[in-house]
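Just the one chain here, laid out as structure tokens, in the form predicted on its own.
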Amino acid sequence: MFKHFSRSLSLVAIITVVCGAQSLRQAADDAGLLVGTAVRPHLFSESAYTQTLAHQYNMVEPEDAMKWPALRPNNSTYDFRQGDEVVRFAQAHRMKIRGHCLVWDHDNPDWLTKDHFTARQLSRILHEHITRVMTHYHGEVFAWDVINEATDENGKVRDSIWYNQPGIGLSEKGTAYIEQVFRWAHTADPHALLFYNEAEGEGLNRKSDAIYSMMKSFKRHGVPIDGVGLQMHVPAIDADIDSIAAEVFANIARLTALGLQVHITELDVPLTVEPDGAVRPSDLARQAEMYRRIVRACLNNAGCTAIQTWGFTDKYSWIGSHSHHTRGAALPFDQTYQPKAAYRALLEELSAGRSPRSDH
């Protein structure tokens, strides 16, 4: 009992120290930037989670609460309770809300993937889903990841239920189905910002070249798209930080030159962890430098308008389970909400503000 009481006091002390200093939120506000994190509404009952979240961030995005399994228990029923909880929390703490995500080939409910719908039926289901969800959150969600990870590692349109298995009637027509969902989304909420969100296309490679070409084509053909989300799950160990930062900066520059916004949407920097969870101090220093350089790449371009991490405390990061606990410690706060070197790097860069040449 005494040990539990001491641990609780320590946690209160940590929160008091972090919340008493300048926050990421204050620094981002001063820099004219959104700083956000993905959240899980069932954790709002944990005071350390909510206090840190509300103090440090001015934007939230649900990890899963606005995905199909949470919203659509069956074809005829919508359940907005989890998503609405995120909205209520954000509104109570004056935070912006990003929606994630309307269309993805992963994480779909069994009734959708196993009922053998025809292309015509899938088109109707998807159109109705986009319209219903965006109408429900009209005026509350300011930006949506309309479609998530629609291209493979080579930049080709990924095989999926929405593209060609069986697709929504635009099978084998390249990016036509992606264009269609953006048009549906714009009709559903003309005021929301619409983003294409992608992984492993942050730097300069075959995939990011394909994304750039797709965005250029969309702009030329009047597809209603406002921006690109760069997920930014980036390594720190054995990585050329200078090269990664330079490529990210160049990629942001060419995307924003098309008239698009860029959001960094899922930033985390996983490290190698020992069986007991320990991390080498030198690795934490490299992690901090990676965070610093990614944030600076964004701040140096006025078209990069938001930086978001995928969670904020190592206590609830997806990295551990995804890597069978060989990697972790990927976020700015450790498992006890203690700010790490990565947090201080974020704060220092945000406090420094945008480059005088960030409009070029």
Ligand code: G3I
The other form holds:
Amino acid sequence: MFKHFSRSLSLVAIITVVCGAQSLRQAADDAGLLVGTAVRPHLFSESAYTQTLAHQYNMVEPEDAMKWPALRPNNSTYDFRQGDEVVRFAQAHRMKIRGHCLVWDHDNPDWLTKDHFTARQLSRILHEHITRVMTHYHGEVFAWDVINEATDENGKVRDSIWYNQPGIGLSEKGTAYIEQVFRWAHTADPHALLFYNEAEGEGLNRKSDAIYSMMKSFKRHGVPIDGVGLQMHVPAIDADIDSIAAEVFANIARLTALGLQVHITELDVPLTVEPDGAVRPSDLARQAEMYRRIVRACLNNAGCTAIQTWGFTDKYSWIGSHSHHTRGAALPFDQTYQPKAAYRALLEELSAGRSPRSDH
Ligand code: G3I
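Rather than the form predicted on its own that you just supplied, could I have the structure of the form predicted in complex with the named molecule?
Full complex below, order starting with the chain above.
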């Protein structure tokens, strides 16, 4: 009888953690923080996907639905259907929407990259795109990744169609074209928060130093920018988690000291996956620790206001298809939407809120 009673109690405990009063969303709401995930609107027909999403998150970001290939079938047409689906879902579930991304060198439609536009034409096309898209989502998208991954690993402005191939007329003038797109974005929607989003500049290195200098200069020159998005695609295996966490904390601290917000925008922690799909339990534990320490580094900086993962279930993640399925299992929920150790680490950290913890 006692055995039955204790078994029922532990069952109740499990149910409470998984789908009861406590959720990432509730913990984040209590901490005054946004917890989000990238989403794919064609999956909204899957009930486990939408139920987990609405229960666990207070923010969404379209993974691909607001990129150029989705929005711009050709030079004269806009197709907002996929993006609008994300907006409708978010509004129905009282979630904030981050927009991603207005300017990127990568994943642009053929008509844009292969038609040999002049710098003057590209400038007009980009200005019009930013204005039209931000006007369409005015009052719905609260924050935009205005420009994505504009810096290379040495901290130099990356060669790109928008910078110098042929660029929008500010070729070889360093960050001037980046300033220009922020000014266009601010005019298009003065109420939206505007972010510079970047990969591999989360810790302390040449790239993050360059981004910090650019931000300092933008603040000095009155460029309308509100924050930096740190993508945070961080493998856990063979990583020195202590030093990564300390560097991420320090980087967030110096950026927020400039009066900028930081959003963690694309957190995922890929693991080695065996051909049969198996991952090592010890790797899952290290992954959880990485999630815990990254979230803590954010919570320990008041200006870090959002934590977002790049998807939430291992069933759907960019990592598998981009690594011939040798890596994956990067997200807080497994392929059957069961919470992993990474989920529990996230929940514990968010529940502790911003109360200071000694290690970063
Ligand atoms: O839209 C076509 C679709 O028409 C076609 O049927 C399908 C067949 O494969 O491909 C679709 O395009 C794919 C698109 O995602 C939408 O699903 C592209 O091939 C694919 O390359 C694209 O990958 C995305 C990638 O960015 C490039 O845009 C990933 O889903 C997305 O996770 C990834 O996200 C980026 C962030 O935007 C920036 N930071 C890095 C991050 C990971 O690479």
